[in-house]
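As structure tokens, one chain now follows by itself in the form predicted alone.
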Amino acid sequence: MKIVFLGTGSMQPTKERNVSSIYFNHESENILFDCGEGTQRQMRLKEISPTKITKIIVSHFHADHVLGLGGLLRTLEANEYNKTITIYGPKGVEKFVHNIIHSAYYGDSIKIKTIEIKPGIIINEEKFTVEAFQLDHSVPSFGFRLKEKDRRKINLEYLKKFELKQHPLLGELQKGKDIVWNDKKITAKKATNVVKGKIISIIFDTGYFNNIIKLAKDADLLISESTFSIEEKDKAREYKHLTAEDAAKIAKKSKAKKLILTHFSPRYKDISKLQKEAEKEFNSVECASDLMEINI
């Protein structure tokens, strides 16, 4: 799985940071989480083709998370995008997308499907799932848990005694099915090892609340908004955002392996203090920068 941070700021772009957008890739699936203004230019800088996007997930309808969507859809149309683009969003997503595409002169060639997000599994692909969690923000907002499905890896050493190397039957073992080879039964349990799928949890705009730990539980990578420093804790509570310390406490309580902070207020020219605040609560912390790429 690959993550690219296309925008790591909040509210408005700065010289260093664009507003919110995260790109996720798993083999042929390319999902865009949020699409703040300027997102498609960030994609160009990272050489991500807009026409490869298969799905767009909108966490909530605040401007810094959605105002790039109209331009991106226009680009897809101009490039003769011939698939159906699926856009997920909170209640009202169909009306929102309708308003976006009627805010300027568009053609009618692009096919769009909208799906209203509800808590639970919203995407179930062959090799991974995306689960939505309701957050606690000033408007309906969601976070997401991306999980690779467990897979079976062939135990080549074990198969040597059966003189079985390359054969279509290996595919059956990887599916967890027992096989018969040269009149001998080979069980999937002995012939394969289960490799646990990786977990990426993404916390978008929210205040701190206890159930958020479920979203991040045992994540290999936790990406969390950390809009404010502890010095602006009162503002974080007022506007229902997290401090860097909040994000670190979530990582610690959920037993996440690594925490990446993002969605920084433009008031902070130097975010190193946010990282230091988080590191007082959790060991493995990194601050995201625009166009940063993580492979997991």
Contents of the next structure:
Number of protein chains: 2
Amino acid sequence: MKIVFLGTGSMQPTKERNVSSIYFNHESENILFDCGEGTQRQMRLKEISPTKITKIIVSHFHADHVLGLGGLLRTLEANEYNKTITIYGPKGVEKFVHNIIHSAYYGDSIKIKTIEIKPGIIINEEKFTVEAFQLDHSVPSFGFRLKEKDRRKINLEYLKKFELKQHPLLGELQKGKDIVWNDKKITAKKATNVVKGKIISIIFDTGYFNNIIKLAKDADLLISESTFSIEEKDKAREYKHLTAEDAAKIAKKSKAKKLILTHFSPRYKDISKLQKEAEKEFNSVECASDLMEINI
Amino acid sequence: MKIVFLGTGSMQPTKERNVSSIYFNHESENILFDCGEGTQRQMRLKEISPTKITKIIVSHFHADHVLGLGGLLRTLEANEYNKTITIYGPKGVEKFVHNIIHSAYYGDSIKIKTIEIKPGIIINEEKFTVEAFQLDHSVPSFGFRLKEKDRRKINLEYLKKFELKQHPLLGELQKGKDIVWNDKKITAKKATNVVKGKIISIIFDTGYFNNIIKLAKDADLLISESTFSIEEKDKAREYKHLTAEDAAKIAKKSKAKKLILTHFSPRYKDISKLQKEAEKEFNSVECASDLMEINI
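Having seen the form predicted alone, could you give me the form predicted together with another copy of the chain?
Following is the full complex, with the preceding chain placed first.
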């Protein structure tokens, strides 16, 4: 699984940071989480072709999370994107997307499907799932848990005594099915090792609440908004955002392995302060920067 | 008068060029011509504060010319911009702007006034005018002629014999009024020299037509779209755009002093080809680049 931070700022762009967008790639699947203004330019800078996008998930309809959608859809149209693009978003998604594509002259060749996000599994692909969790923000807002499905890795060492190497039957073992080879039964249990799927949790705009731990539980990677420093804790509470300390507490309580902070207020030129605040609570903290890439 | 090219590409952003926007400054007046997606970020890179903007003029409602409007308006709102922002645009401006500010959750504190552009003078300020010219594009599109008003410069040499230096009466002379000083009449005609106001003409998206010369007539600076090379002349005609050669012919016929090409198709990595095509027709050609600044 690959993650690219396309925009790591909040509210309005700065010289250093564009507004919210995270690109997720898993084999042929390319999902955009949020699409703030300027996201397609960030993709160009990172040499990610917009036409590779298979799905768009909008966490909530605040301007800094969605206003790049119109330009991206127009670019898909101009590049003869011939698939249906699915846009997931909270209540109102259909109306907002309608307004977005009526903000300028568009053709009518692009096929858009909008899906209103409800808590639970919203995407169930062959190799991974995306689960949505309701957050607590000033407008309906969601966080997401991306879970790679467990898979079986062939134990080639074990198969040596059966003299079985490359063969289509290995695929059956990987599916967890027992096979027969040279009149001998080979069980999937013995011939394969289960590799646990990785978990990436993403916390978008939200105030702190106890149940948020569930979203991040045992995540291999927790990406969390961290709009404010603890010095602006009152502002964080008022506007329903997290401080860096909040994000770190969530990482700690949920036993996440690694925490990446993002969605910083434009007021912070130097975010090392936020990193230090988080490090007091949790030992594996990194601050995202625009176009940063993580492979997991 | 100052011009900053905030975006010099067309259709979709590239690594090197953002989509259409030109910033114009004359003393306290700051006008944005077009506001493609990402314009506010370009302003940040050039250290132009969005709240300085006094008016926005949209040439036409193709996506690459307007989709930065939503983000900019949201930023004005967040920065407690307390003036009314006037947005000029072709037929449909009210509906398009309505859809733009309903593409996400907005507050209701920002005051917007939309004005439908008709050919003729659309802005008449103390020191300059903006005149709109209908262009020939696939949707209603306008070009603009910015004319600094002629002004009188005091002839200090001439005033020496009257022993008149710093005095409020000089202001009267500058307004073209005769004055009396130590019982002697001083005429504005003799005591001042008329300085002709400069003319900047901007040709936005259009196909070639003869009357376009009027828009650029005697311009000190002609800024022109130049989407295509002469090699794609058929495409230029089909999509109603200009080639670099077209722009240069307009500059020549209208007796403009200088031509700056902009709005290049993303297909051209190297635009020196377009510059050469234009130079065959006209001797003072420059190609715009993002964040380039011109003072006139």
